[in-house]
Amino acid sequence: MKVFVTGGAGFIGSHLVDRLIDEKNKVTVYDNLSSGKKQFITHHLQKDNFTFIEADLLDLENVKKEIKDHDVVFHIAANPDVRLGAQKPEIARKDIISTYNLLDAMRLNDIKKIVFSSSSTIYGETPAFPLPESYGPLLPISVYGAAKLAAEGLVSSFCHTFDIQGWIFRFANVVGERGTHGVIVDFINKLKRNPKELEILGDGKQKKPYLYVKECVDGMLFGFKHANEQINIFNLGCDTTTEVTRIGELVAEEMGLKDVTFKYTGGKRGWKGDVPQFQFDITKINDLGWKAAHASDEVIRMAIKDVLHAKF
């Protein structure tokens, strides 16, 4: 299989590329390195079944040229930081146009399969029960979530209009090796600067499911290989959640710190667009035959160790 991976030098994308290469696929990574890192894919650069293209999806003519003769597209490229949207809302326009350009390039080159990495943020602020894929209306409260929902709409419309098959995965909070941002990275950096005190945004009661990055890739590939509708939509996560304060406790513990004072900024959300609590209903992907191997708290501890011992 010849696979075109956008954002393949990023956190999740590079792990996906590792798996695709291990499974003997031919892989093309298309990445502008705005948030990805070339060192995440350096170990593949000399391989015969790997190609790296440093370029931007906003360049439609280049995308049309480079995407030719691929069997499937994995669209992972996007701004990875939910919080950034409050300072730079223009990221939504870039992400939406990038998705449109990619789909149009697929249409023009008669490529019939796309796998899209969406997000739990498309659900917005929701009632306190596990959310199924059928939940609605979908009213995101972050610019990031709005861009992901718009991209889902574009994928769906192109699939139905141009006889493309699509897989959409709504990720929980993905953490682990090669993570470059997010609460774990923030907490570690803060405690390195001041081992006695940890600032926690909001009230620390924010509670969400966390998914280990390698399991995220595993779930995505499982869904791609085993679901065969024209549009296949899955929540991808675990059935447990972790509070932000608990993450702080685990970070301090793994760093060998004691008597750390937690200082809360107050309010129920950490930043504009932060959804304080959500939980996935993952029955659909479980019934297909895939289940996350680790609970949310376990995943957090694993990811903390990864960040503390990062090679990059």
Second form
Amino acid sequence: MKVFVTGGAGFIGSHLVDRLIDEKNKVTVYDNLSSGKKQFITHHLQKDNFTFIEADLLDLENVKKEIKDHDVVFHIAANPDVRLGAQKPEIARKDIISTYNLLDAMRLNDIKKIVFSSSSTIYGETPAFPLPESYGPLLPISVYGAAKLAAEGLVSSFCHTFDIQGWIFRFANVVGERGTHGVIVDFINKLKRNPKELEILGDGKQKKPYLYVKECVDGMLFGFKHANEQINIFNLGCDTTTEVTRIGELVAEEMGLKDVTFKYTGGKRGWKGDVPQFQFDITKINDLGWKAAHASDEVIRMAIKDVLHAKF
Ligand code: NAD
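Since the structure above is the form predicted alone, I would like to see how the form predicted in complex with nicotinamide-adenine-dinucleotide (NAD) looks, so please show that one next.
Every component of the complex follows; first up is the chain already shown.
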């Protein structure tokens, strides 16, 4: 298979690329390195079945040229920082236009398969959970979530209008090796600066499911290979959650720190647009035959170790 991976130099994208190369596919990574790192893919650069294009999805003419002759597109590129939307809402505009450009380039080059990395943030703040894929109305409360929902809409509309097949995966919080952002990285950096005190955004009671990055890739590839509707939508996560205060305790423990004082900024959410408590229903991907191997707390501990021992 000839696979075009947008965002393939990023945290999740680079693990996906490792798997695709292991499985003997030809892989093209299209990434502007805005948050990705070339080090994450350097081990593939000399391989015959790997090509890296450093470019932006906003450049439609270039996407149209580079995407030619691929069989499937994995659209992983986006600005992943949910918090940033409150300061820079233009991230939504960029990510929506990027997704449109990609789909239009697929249409013009007759490419018929797209796999899209969406997010649990599309559900917004809901009165009840766990949330199944069929839940609605979908009213995200972050600009990031809104951009993901708009992109899902574009994927669905292009699939139906231009006879394309789509796989949409709504990820839980993904953590692990090569992690560059999110709560674990944030806590480790804060405790390196001040090992006595940890500032925790909100009241620390925020509770979400965490998914290990290699399992996220595994689940995505499983869904892609085993679901065959025109549009295939899956929640991708585990059926347990971890509280933010617990993450702080685990980070302190793994860093060998004792008597760390937790200082809460207060309020029930970490930032504007944060959904404090969340759990989605993962029965659909489980029934297809895939289940996350680790519970959320275990995943947090594994990811802390990865980030603490990261080579870059
Ligand atoms: P990441 O920042 O490591 O990866 C995103 C990649 O996309 C980066 O390499 C970046 O350089 C590239 N990129 C961004 N805009 C681009 C553009 N216009 N043109 C070309 N390349 C561009 O983030 P990640 O955590 O690996 O996230 C990957 C995907 O998964 C994103 O779409 C993100 O929204 C989604 N997601 C992530 C999580 C999570 O917990 N990490 C949860 C839900 C969904």
